[in-house]
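Next up: a single chain in structure tokens, the form predicted on its own.
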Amino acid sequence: MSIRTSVHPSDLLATLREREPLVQCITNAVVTGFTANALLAIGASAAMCDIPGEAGPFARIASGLLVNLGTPTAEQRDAAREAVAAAQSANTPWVLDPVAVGALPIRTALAHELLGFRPAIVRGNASEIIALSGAGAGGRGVDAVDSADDALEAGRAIARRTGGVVAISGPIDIVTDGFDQVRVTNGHPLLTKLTGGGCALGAVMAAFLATESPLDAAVAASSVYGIAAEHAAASAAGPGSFAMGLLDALAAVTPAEIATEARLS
């Protein structure tokens, strides 16, 4: 069953830019710069605070937190544990991005551990979501081999376990609260040619968590990010110019454009 969001993504984009949320990112080394720039472009502030002793205190003052398991060094794993415990204590909403879980044992065990701290949003591709639910072995590295619809039941199970929502990324994004779902059909295939395209979306979701409920935040982030990708692709010559264009499009997209171009069902 599909459900309607309580607030349209266009309104949440305007709210985000008014509030300028501070997003703490514990994310992978491959995408740190792009992720920070995506947050700045959308209207948020970025803090890549990912060392033990600082990660917990910062999570208490941040507007939202992203924990991305792309390159989980020992120090970063400790920082993630510290940050999510502090976030839970301080009611700071946070996003878990379980990159490449399934076949890789260290990050898979950590992802299951962190689920106990009840992320507001779990964002991953279909294969990652299936693996995180215990129903599969993951994809091909960071690449999905399943569709979002294949992962829907797994996403529902995770959402019911955490009390949050699961955002399954793919050609069609699906956001579920464990019972119902919203489909977002905005986006462009060039996102799959950009290192950090999905990782940056997780950070944008953390920014939108400062504006509304997890369901509305995840839908808004997917819509705005997908529409910006469509705008960037319209003038891109390839993946390189698309990457630069996506940052420009995130900064330039307006609530009025989101109101008319968001495709939700």
Second form
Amino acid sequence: MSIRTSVHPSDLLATLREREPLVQCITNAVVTGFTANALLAIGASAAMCDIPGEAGPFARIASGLLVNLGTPTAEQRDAAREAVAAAQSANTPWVLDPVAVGALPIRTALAHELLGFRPAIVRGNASEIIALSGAGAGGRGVDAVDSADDALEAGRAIARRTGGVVAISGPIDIVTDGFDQVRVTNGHPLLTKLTGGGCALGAVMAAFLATESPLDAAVAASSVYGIAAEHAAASAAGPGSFAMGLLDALAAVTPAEIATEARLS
Amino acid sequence: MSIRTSVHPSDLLATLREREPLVQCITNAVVTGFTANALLAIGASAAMCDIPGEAGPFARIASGLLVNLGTPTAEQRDAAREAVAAAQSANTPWVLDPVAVGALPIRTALAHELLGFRPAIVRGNASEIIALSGAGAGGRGVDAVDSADDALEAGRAIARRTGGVVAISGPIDIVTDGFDQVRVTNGHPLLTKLTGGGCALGAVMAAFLATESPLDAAVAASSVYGIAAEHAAASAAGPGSFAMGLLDALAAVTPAEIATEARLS
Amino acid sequence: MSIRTSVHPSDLLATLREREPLVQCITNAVVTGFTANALLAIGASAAMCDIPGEAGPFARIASGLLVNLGTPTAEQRDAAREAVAAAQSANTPWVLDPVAVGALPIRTALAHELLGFRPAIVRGNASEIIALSGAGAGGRGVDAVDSADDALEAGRAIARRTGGVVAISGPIDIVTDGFDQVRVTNGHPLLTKLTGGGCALGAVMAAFLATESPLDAAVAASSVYGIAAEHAAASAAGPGSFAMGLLDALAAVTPAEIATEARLS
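The structure above corresponds to the form predicted on its own; please provide the structure of the form predicted together with a further copy of the same chain.
So here's everything in the complex, that chain up top.
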């Protein structure tokens, strides 16, 4: 356990379940159902409130907000702008997931614009973080072609700019506040065979923001989600049963299991 | 069994499977897949026809229509207006599910507007029904904070206004036509851990509208859906396997099981 | 095995997994998640890139493209136009799935417009193929009321017009290039109880287009998908566990199994 995280993920999981944070999600059409189910499973509430005129007001009362750019329709882009402005003014912590940024022009411009509203956490794979920092051209669609360590400098640069943290997903997850970093080695390769595996993690991070600082929240989310994935993979026959089992495991995993199974460094 | 329902849910399930009603759904992005699968499982057909220019014509030929306001984009709002007007003129019975009404301005205005087109059934949780009646400010997003009995007066008031029935979901479901009411105690707490658990019930109600009067249809849907949830919960390891099992159970449950397991009063 | 398919589906499955084709999907809101998971399961990558301004550029770099008209919002219609024009100019092979065409005016007009951009494969049920050929009025929503053989002449006519192939789904699938045809008898009735069972097959066809000619690709996709459905059905307790098992089976099925279990004529 690094000195940089002051509270253990196991404590944060207990706190999350006690507080049942209400997480607003402006997310892509592919993963809405799985994301909401993941939030419910871990003990949070989910509200996919993503239309202009409602997204802003809701961001003022939500515990946390996720903005995921996977399928950003014009209406969702306006809703995202409205929501992050409201979140910033109401001190609602929020997570930016810049899906496939770099290669695609509209979401790339939007991601840069939203970055100015100081997300508490930016979560992406290595290719996305590199592209968002301006240091590369982005990956092949939604799949990373770089390792998290390749993106560490890019992640640090973004974190220093936003004042929040950057969580780089991969076989090893890295969370950095721009200066220090924590590595989380929990997880399972089947997560890459599940659409929205990473997207749902972004929502879980938004839920953990209701419990602690962004660094602790991102580390706790990565660790708890990764351990649940390990549990689910143990009895999965493939990606279908893994998806089902991951929801079961997010609901069943206990703080005591997190305490013994978290692998942080 | 109350005298107010003239036909037992077990008979209506048999009728539904015989008729295979075609249910048009204008519903939220989070639950479309699960809702369509629930309709197919119980023996209906599903058509998620929700764009202006098609929603109206389709509502004339559908057996029943669901309008769910969970993520009401501008295009869906227009499609909903078009569909309910066509439904009313073609005598297609329809269900209104005013998700998270009260707290959020756009869907609240739309719900009040659509109410004028006389939905056969309004289905919501207690907070939503209270908010829709004008008696309260709505819940915390999509989750009810009141019990169904708290919303009974509000439900009655709405039913008298529409001439249809109101179904209030909760640990105990209540269906009222504005004068009398039937309580359905089938169901399982895991339904609250499944996103769209209530939304899919609204679609199942629209399917049962092809078999009988709104009161009987809403009672039958609540009872059959609740019994299927009980069956699914019996072998579920958590919310993921419960969701899967609920679809299996909706397809497998028999009229004979409904006859012995329905708990109405 | 017909002489008209030069390569066996088992070989194409091996090739697909080696190449990991990136399939762009412009598809309906009901099935996005299941479709992406099916693509990942079989060994492809999925990108649901469906907004104007991004859909075109992406179609130039994707391995294959699926355009499915299940819930065609105005933005998706523009994205589809942009994507197929780019696909044609960049030689990206694409699949058109004209869901519920015939009965509904907006998608019907769009389907005819898109047909001019020469889809490599048109995939639909018999009613849709008949309606698209101009020979009939379409089915009852998304469900076919005709058998694949009833649509053979219509399919041939479309294939001659596009220069590609037409795949007619049903208890027996037929693939025709306008002159010859291959029948694939793999599959299972539970596919009709799963929303998007056919939609996901369209995406899988787009993935197989990265391996061979349209005729071989469509036959391989129908056969592999049908065999996976047979495997899943063998241990399913209903449509919920079938959906889960189908994803597991798409990932687990081997070229050797395809070699022995494919039923083509």
